[in-house]
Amino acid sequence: MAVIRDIMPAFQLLQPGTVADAQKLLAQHDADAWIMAGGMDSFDWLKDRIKRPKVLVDLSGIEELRGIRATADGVEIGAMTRLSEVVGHPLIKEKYGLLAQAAELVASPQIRNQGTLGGNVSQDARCWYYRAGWPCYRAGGNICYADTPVGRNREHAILHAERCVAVNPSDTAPALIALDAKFVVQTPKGRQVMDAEHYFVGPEIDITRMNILRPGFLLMAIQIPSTWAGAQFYFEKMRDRNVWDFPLLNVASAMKLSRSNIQDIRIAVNAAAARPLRLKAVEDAVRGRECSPATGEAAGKLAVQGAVPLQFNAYKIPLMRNLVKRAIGGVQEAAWAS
């Protein structure tokens, strides 16, 4: 387990009070940098003294990169707006409130009133093995502690597991794939445009990461497109603690009837693997049928196909299973009652 040593390596703290200065200082230190937002994943790692950056760049004194702005097509939101805002903005409260369920599950009211909705996106694995500095393949090791006869793995992946079984930790990433958000990032090539899925990766694609972001890159904003305003929303989080603990599971869906018939939807689950995952299967599976329990029990079952539980976490796959079934029917019901 992690030693908890409260004193932080030295570094050079800059604080830009623009995206341009931000973007000369990450061109100039490029892999000596660290970018920090709200800084609950950030002081972790400094605190524990596993990272060690020269230079901590903090976007906190950036004014563009904050704030909730109605657009043409939906709304964008600054990477580095509270969660807490997130939560209580009465255009995401009444047209994307699907993303203000997620966002006030996450950690506690302290933590959201600091943490950014980038950052939260954009968090580390919070495998402990690797967050206690232990050579692990996602530390650049080639061992997965985790996966081993005497690992303790009751939170790690179920699916997609390749080397590493950490699981991606967010809660409002699963909730801005299933509203089919784009995420701006600022690269050193210029700005980039991408669906929320791609924004994250997994470890077949570089088990170093659990993102796109690499030095000079910038998660400017995020934006959700009108496409799912108003639809039925499902949310729903599994975890240990009813505060501050991270998702054992969670599901996200928007869906649209046609009276009880799926017209259209998404669908999405995070801390099964190391990405947030888009179930696509699913969604082409139950498209057009009628929103009723077996077509619930039906998801929940494709939903879970080709699973893979290690030691301590067979749970997971009952779980994910009838998260999915109450993501179909729980917008059922909210239908019903509307």
The other form holds:
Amino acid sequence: MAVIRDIMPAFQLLQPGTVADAQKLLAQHDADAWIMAGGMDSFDWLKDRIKRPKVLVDLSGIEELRGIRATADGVEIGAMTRLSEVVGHPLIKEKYGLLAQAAELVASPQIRNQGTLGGNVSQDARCWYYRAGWPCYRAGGNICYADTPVGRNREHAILHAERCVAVNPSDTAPALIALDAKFVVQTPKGRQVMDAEHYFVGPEIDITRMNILRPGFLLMAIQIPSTWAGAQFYFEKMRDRNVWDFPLLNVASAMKLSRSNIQDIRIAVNAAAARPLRLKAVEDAVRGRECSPATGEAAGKLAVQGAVPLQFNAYKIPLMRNLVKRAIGGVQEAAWAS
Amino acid sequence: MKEEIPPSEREATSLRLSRRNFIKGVIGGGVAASSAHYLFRASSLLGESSAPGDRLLTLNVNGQLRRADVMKQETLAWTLRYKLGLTGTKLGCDRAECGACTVLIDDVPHYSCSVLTHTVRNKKVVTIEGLANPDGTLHPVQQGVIDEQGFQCAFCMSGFILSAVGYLKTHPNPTRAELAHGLSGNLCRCQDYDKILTAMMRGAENLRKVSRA
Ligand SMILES: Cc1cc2nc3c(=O)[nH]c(=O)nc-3n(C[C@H](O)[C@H](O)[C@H](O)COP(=O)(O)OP(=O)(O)OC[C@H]3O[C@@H](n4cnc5c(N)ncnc54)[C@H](O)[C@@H]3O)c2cc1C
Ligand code: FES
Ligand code: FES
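Having gone through the form predicted alone, I am curious about the other one (the form predicted together with the partner chain); can you provide its structure?
In what comes next, the whole complex appears, and the chain from above leads the way.
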């Protein structure tokens, strides 16, 4: 795809200083408005002229959307908090290290200095065809260019694909699901607080969106309860290069052990499907069992049940099996028995 | 054009105020009824330019106040290079994927190809041109490059140096591995990484000497 090194097409830039002003501007411009947080997902769309919003609403001047605050039951992170602030914050590092680990593995230092947590969980799919402006299902068309015998689909979905095979590329999303985070969303009708996993939607619900945001909606903050503070965490991300590259697959888990038994666990993966997947069947299967390589192995096998490879991404199935195994059973040298 | 810093703060405050008025204006009646130079019609459409004063910014770059006529959609890299003549900032990918355009915004490294100039109105921008002392003494990290001859073509150099200067502000005493991690958002197409890192480590050492002195 040609890279255009010209100036982006013109738009109006609105820079509200409060959430109330932002809401009014969003209501006024409705579907013409594009919310900009750090812009690290937005600029590609605008520079490539694939999306042509008339109005950009820049949230960076809204103080109330920033910062990390201890709450009575955990911690609240403003949607506009930069990823590098999340990585470096003492409370996050000490008690919710899973999120710090995930955020630290996003993109590059400069992108983490600018990209926000809210933007990271709200970012769009990175499927080549979709990002290049091909009129695919996700773009409102009626074909998937990646799901063909010669389609470039090495990065694409192995689970829950429906027409569209793009994946959700966020590294922080599975960590937030494992930590049982709640997302606070301001809608034109009022405030909603939802479980992290319900923020994301797959193509069976809406093929053109990755999350529940609609025109006029604002993600305000992410709350992490203390339930999993200081639990045993595991985060692993596979990517081609150690910087910049999106996950080919990642896994995040939080586990509580009583002696060597798994007392409770939450585990999620991303880049396997169009939304980050909480592996509930795995959680249920391993709860109460010994935390051992054998349990990990069984968990890995269970995790990939129903997985369907495309032409170039079959590697993701053993990869996911192994990541889940390692998250639960620890990192082992030995290869798979079967 | 040079000015003293204090007026910048007055300027910044007045800009903030007029901005607030502007938003109120938009919300209130669909028309910004402000006499400030930020006035423009809320109905201004795609491609249609808004009132000329709306694009005039005063930016704090390398400790100087610089006025520029900046489009809303203009990136900082573009403004620095093509409006302010600061061509030491390079544009490689224009997609946040190479680091050539790295500058400091309030001391933190950012890809200037991926920042809208209008969002840094009240911030301090430092480019490669702003590192040396006015008397010509190089910044300790720049001196590290001279000491170790760290680059080949040096297209990536200003980005690397600003990443290093930014990183060293918060990590003054890094190991080689830590500094490599800190600089991992910069690519070198000549693949000169080992020597670059040696030069930046030397720069860190120079910087520690200077700050001890
Ligand atoms: C080269 C490159 C490599 C990358 N690699 C990775 C990676 O490895 N892992 C990874 O996880 N990410 C990666 N990213 C994505 C990057 O981390 C995210 O794009 C970034 O975190 C998004 O944050 P932002 O604030 O910059 O988003 P923006 O671009 O400002 O926003 C992203 C989207 O979310 C919406 N949005 C943002 N905030 C809100 C809000 N508060 N309310 C409502 N809507 C909102 C915007 O409208 C937009 O649609 C990469 C990006 C680039 C450019
Ligand atoms: S030009 Fe900005 S990162 Fe490449
Ligand atoms: S020295 Fe040539 S690009 Fe780095």
